[in-house]
Structures are given as structure tokens and as C-alpha cells.
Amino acid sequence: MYGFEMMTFNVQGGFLEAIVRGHRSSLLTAADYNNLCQCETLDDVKMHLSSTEYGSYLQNEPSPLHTATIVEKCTLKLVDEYKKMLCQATEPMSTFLEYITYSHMIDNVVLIVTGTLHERDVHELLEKCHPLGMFDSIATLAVAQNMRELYRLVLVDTPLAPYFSECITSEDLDDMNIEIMRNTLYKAYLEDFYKFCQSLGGATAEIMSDLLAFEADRRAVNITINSIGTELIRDDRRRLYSNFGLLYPYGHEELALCEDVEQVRGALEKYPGYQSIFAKMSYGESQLLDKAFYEEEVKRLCLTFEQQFHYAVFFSYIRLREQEIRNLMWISECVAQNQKSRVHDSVVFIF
């Protein structure tokens, strides 16, 4: 039904997108950048944010300000308009914005496996989660030995389940393991919600196949780096490639080759998406490949909102929101700690 989604869709999304296109106007600025990246202290930042949306979550904080304080109101802000959202979405826009926070449930899991197994307290593991992927026995999860325990008593009643499948062995969990297990779930993860937007058919499907395509290449460029001189062996490795997107299934066969990240740079450069990608840093410079990958995801992002009529403006302001609060993190970050030389380096421009 490609082409014909202007006669149905506003019948239910349409106040919806509408809503979203508004909140997407209130993103900040290169100018805002620029004059936060002026700011010689947390209290600036607070005054300059005082003239955005962001405004009433912040004054009635007190100073001195933390930078966790201003991530964590401006995630609130986040948070309060996805759930307004939410509210309102009927079949099929609520089970796509469900989908959305999928991803904050499987870091959430990862967070509190991790710190339990470095023996870190349960409370102040849970004031570190994400509030869009809380669920309601995420708590419980510090009582798991393994992977089987952590499914049986805890995941089989949440959204995630389906995906722990392929994760479920009897080996106790430590820090390889549990890389290994948030891999694996994000692979299931992406590619459920990949068929689930091939089902919706329409413009939704192409531009989010595109979006979804794009987050799968760059989870196995960095399953890639991130393994080199580890224990994982190639097999392995590919078994944690989604199975779509521009690099399969031939880029995935070089990428499992790679030892080392010029091989890595030299697998992809064949691929013209991300050729631009890599001809932005010279040889060596492998720590600038995040941002560049964000900048490149942030222009796809914005172009989702040069069409109408389809759900992908939502997965788009949520991204594009939680970028927004990296580089609120990193100017504050490097504000508070008296290192304005290097304020500009992490922070993605967002129009």
C-alpha cells in the first residue's frame, strides 16, 4: 500500500505526528551549541537551558548542579513526552513505540547484571538505568547465577523473553558472558524489529529498514573492534552480526577476518554509505569512529522528517532527543571540569 498511507494515516497518527514534528522543532540549535560551549560554569548552562524546553525541569534545582542532575532532568523531559505519546497511540503506533525502549531494557539488564557481579549495590544500580526500559521485577535480577536463572525467574514475563532464545546456557555469568549475552539479545532485538516494520508496510518500512539497516552495521563494526585480541573466536563473532543490513552477508565474512581496525576500515571502505564514514579520519584515528558514526546516523535521522505519513519520525525524535542529552552530558562534563579546550570534540551537531 505504498503511496496511499495520506488517506488512512491521519485517521489515527496523524495528531500524533503532528505532536512529534512540534517537539522536534524544540531541539537545540548550532547556535545554543555554541553559546553552552561558552559557558564557565554548571550554573551557565542551567541559566542558558532556562530559555528552552528544558527550562522547567531545571529551576527549581539548586546549586551547586551536578552534571548526573542535568542528564537526569533532561532524560525526565524524555520520558514524560514519550509516555504522553504513548498514551494516546493506538494499534499498530503503540507496539512501534514499545519497541523503541527495547533497546533501554537490554542495557537496564545488562547494568545490573554486571554491577551485581562486581558486587555493587542494587539501589544505586537502579538509579544508574535508563527510565524508558524499567520494567517491574528488574530488581531481581541481582539474585541470578546464570543465564538460564535470569530467564526462569525474572525475563520470561517481560518483552525481552522471545529474544533470550539463543542466550539460555548453564554457564555462570561474568563479564565475557554478559557481553556476549547483550549482543546477542540486541541481534534478536533488531531483527524483530526489523520484520515487525516490514509487516507495516508502506513508507514506515522503507525508512526504518534504512535506519534499522544502518544501527545493524554499525552494532558489527563494533562487535568487531571491540573483539580483537579477545578470546571470541570468528564463528562466534559472526554469530553476532544481525542478519540484514548494507554488510550482509558478504561485509559480515570480511568484517569476522579482521584483526586489527585497518582491516576493518579497509572492509567497509567498498561499501559507498560508509566510505564517507571513514574518509573523515586518517589513519590511526579509530577512537573518532563513534562520532562519526553519530554524525552520520544524526543526518539520517533529520531526513526522516522530509516525508509524511509514516511512524519513523518517532524512532527518529527519540534518537535524536538522546543525542541531544550526550552532548548536554559532555559540555557539562567538560565545563565542570575545567576542560573547555575539548568541549567540541563528542558533540554531534544536530541542525
Contents of the next structure:
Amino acid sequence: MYGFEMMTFNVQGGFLEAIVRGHRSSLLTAADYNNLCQCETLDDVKMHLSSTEYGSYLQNEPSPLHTATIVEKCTLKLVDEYKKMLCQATEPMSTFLEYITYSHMIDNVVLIVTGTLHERDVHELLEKCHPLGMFDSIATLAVAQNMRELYRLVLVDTPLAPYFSECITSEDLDDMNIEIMRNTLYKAYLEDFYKFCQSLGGATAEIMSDLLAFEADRRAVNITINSIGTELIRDDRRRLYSNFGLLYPYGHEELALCEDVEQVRGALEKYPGYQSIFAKMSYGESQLLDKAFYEEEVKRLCLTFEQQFHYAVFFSYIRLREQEIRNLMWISECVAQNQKSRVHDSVVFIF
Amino acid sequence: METMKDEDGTILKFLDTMDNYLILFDSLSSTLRQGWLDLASARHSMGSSRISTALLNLKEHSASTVVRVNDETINETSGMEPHFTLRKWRTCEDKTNPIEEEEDVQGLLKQPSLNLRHRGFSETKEASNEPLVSVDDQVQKERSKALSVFGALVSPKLRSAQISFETVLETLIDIANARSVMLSTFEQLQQMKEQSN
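Which structure goes with the form predicted together with its partner chain, now that we have seen the form predicted on its own?
Shown next: the complete complex, the earlier chain at its head.
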């Protein structure tokens, strides 16, 4: 139910909504991507990006450039924009903006724990962490031996603490336990974010419910495909799916039983929203599934800007920027590997 | 007359082995390119934090794949013996009994003196995106274990990259053996030339 946001939203959120709409207009267009796809070297990519908002972040980078450097500097721009918005946000917008970063926090926790298990240096791991997911005591993660210690020593004082209740055990951390921990945390985070958005009500609740439901469904499909042929049993796989979304609960029951990509297709083609995704792929062609999901996500994210006076525009902007960074990463890799014929395999145009 | 026939046969054999060597190089190049692109694709799909050199395991562990060098002498009746063999996915517990049989390259390299290879028909593994035809369960487990440094649930693209790089290792061994055969055939030719002079 919409609740007269038009009358009250601009008091607290009007300035930041204007800022994020301004940022949205600086996203790269199809013409920019066409120019980038024709670059011969990474220095050419840098030259083309110098006329965009990434220019100031890349201008001081020396040659030869690496793909990782381009991605790092573009991410830095996103982080700067996010922090400027966060420091000017009031409740509940500030909580909403913080929720957006919890997924990166989970990725960083798993990176540190996995790297420590493999006897890597903590400083090297901290450099690889996503800047949006950093928190004060992150380096202390390296001392934990099992999940109980992980929670007690470090995570109890972080926003991820409530998500740990379902995965606290005294078992030592190993690759499978860490993977289950990652997916269990992410499941709990998505459900919590969904409840928070529902509590906000109005346009935010309606639009964010759709976006988060899509995210939950996409996760379920990825977990299913990635677990085919592994030791993950069906019950464990089922437990990793979120308890909301278009596929919940009957689609999840079918996905849990899938043994190959064609069975996944069969399970999802019953849902009109996902029929169009599989219609783009011929039988046996699973390589384009990621791109098809990203295209669908971008379509939904762009539609959020058609409506005003809600927080979903902030979520959409961050996600669109991340998609743009993924596009730039892919273009840079194809240029660096001299595989320009494959550049359109994974680039998703936003405009 | 007999000597000329032998010499012609040896020249043809040398040219055949050189052709095989060049084809293997092409195959290596295209398989490597596919492998690197698949790896980039996996990083695009899973995220840079999940596919990163920072996750590689620094704990001490024995090599899962080894190359054995054999110093075999040339046998005039049965043909050339391969100098290099690849043992893939050896377990730590059973180093003397590899899970996967040695690559049988003898069938590939043994060539009767007048048996010409036709261009376009390759006996080697071409650059291919398809998984190996017959895969033992244990080998699959070892493959999954090797990939588990990046997490237990990885993208099919990462698995595809692993298969490509595994094919590259096999091709490198084929190249080493082809080069060995090529060089020994060349030596034979030179000896024949000296004798005829």
C-alpha cells in the first residue's frame, strides 16, 4: 500500500535521490561500450575511459596497465560515491544503504577464512577484500579455528552476527563447511533484507521485494548448477535456498532434484518470468545463462528509476555500477588476451 | 636403390613427425587461449574475490601430476620409445599405482617407415571444449578437490578451464615426445647422408 510518500519523502531523502539520479546518468552507454570493444590494448581502454567519470581515477596509473588495476580503480569510484551518500543519509535510509554492503562483508569474511586455511598472509588477503565490505576487526578473523570462535571473537560485534545462528558449529573449518557457511549467511542476509524492506512499506517495499525475490531465485539456480556433480546432497542443497521468491517453495523442490542443466531448464520454464531467460538459450547451451540472468536483472533495475520517492533507486544504482564494472573487467580481459571476437559473450548493455 | 628407398622413407618420416609437431603447437595455442578465456569467464561469473591468486593453497602437498622421463634406446624393429610420460591425478596414498593409466603415446608415435600421415587427420587431441570421454569417478573427485581452493560450489566455466589446462599438459608431453622423435629421425637422416657420401 502506498502511503503518501510524495508528501514526506523529499524532506529527508530528496537530496540524495537527486544525487543518485545524477550518478545514474553517468553510467556508460552502448556507444561507450562499442568504442571500448574496439580497443587494441589496455592503454586504449584507459584512453577511452578518460572521457568518462572514471578518467580521474585512472589517469595516474602507469603503463603497462593490468585488468585488475582497471577494476580496482573503477570500484574505488563506486566506493567514494557510496560513502558520500551514506554520510548524508538519515534513518532509515542509512540502514538501507548499509544493508546493500552486507553481501560484500560476507564475501570478505569467507575470503579471509579461506585464505587463512590455505596459510596465506593476512595482509595479502586484506588487499583482495572488497572495500564496501570492510569492517574494523576483519583482520582478527585469521585467528579463528572454527565457526564458534569466528562468531565469538569477531563477528558478534558486526552486522553479520544475527545471521550466524544457523551455522554455528564447533567443527573445524574446511572447504565444504566454509561454502555452506557462505551460502547460509547469504540466505539469512537476503531474508533479513527482505523483511526490512517490507517493514519500510510503500514503493520501497513493493519494488525491493521484486528485486530481492529475483536475487533469491537466481541464487537458487546458481547453487543448483554449481552443485551438480559435487558431494553436496539434495537436502543440504535445499537448505541453502532462500525462503522467499517466485520459485519458493515448489520450484525449490524441483531444483533440489536436478542432476543436469536441462532438468534446471525444465523446472524453470514453468515460470513465465523465467521462460524468457531460457528462450534465449538453445538446448545444451548453458554458457549464456549468466548473461541472460544479468540482462534480466539490468532490465528490472533500470525500471526502478521510472518511479520516485523510494529507496530502491539506491540499490539499483549500486547494482548497475557493479554490472558496469563487470563489463569493463570482461572487455579488458578480452583485449588483454587478444580475444576481441568473444567480447560480446558477457557484456550487458545498460542503456 | 635399396639405400635410396630407405633414405626416402626416413625423409618422409621426418617430414611427418615435423608436421605432427606443428599441429600439436597449434592445438596447444588454441587450447591455452580457451582455458584462459574460461578462467576469465569464471572470474566474471563468480567474482574477483572468489577466483584469486590469494586463495591458492600454500600448505605443503605432493604434486597431483608428474612427468616421468625415460631414457629409452632406439629400437629398430618396434620403432621409437617415448621419452616422456604423464601421470595425472596421483593420490598421496598410492604413488606407485596412479589412478589414471599412463598416456599411451606409443600407439601415436610408432610409425612403420613408409606409413604416411595425411594432413587434416590428427591423431592428437585437438583443442576441444568437450570434457574427456571416459572419466573415472576418482579422477573426478581429484579434480573437484583441486578446484576446492576456490570453494566447494564453483561455476561450470571454472571446471571447463581446468579441463582445458589438463589437455594443455597432455599436449605439452606429446610435443616433447614428438620433438624427441623428430630429432632422432633427423640424426638418422644425417647418418645416412654421411654413409652415402
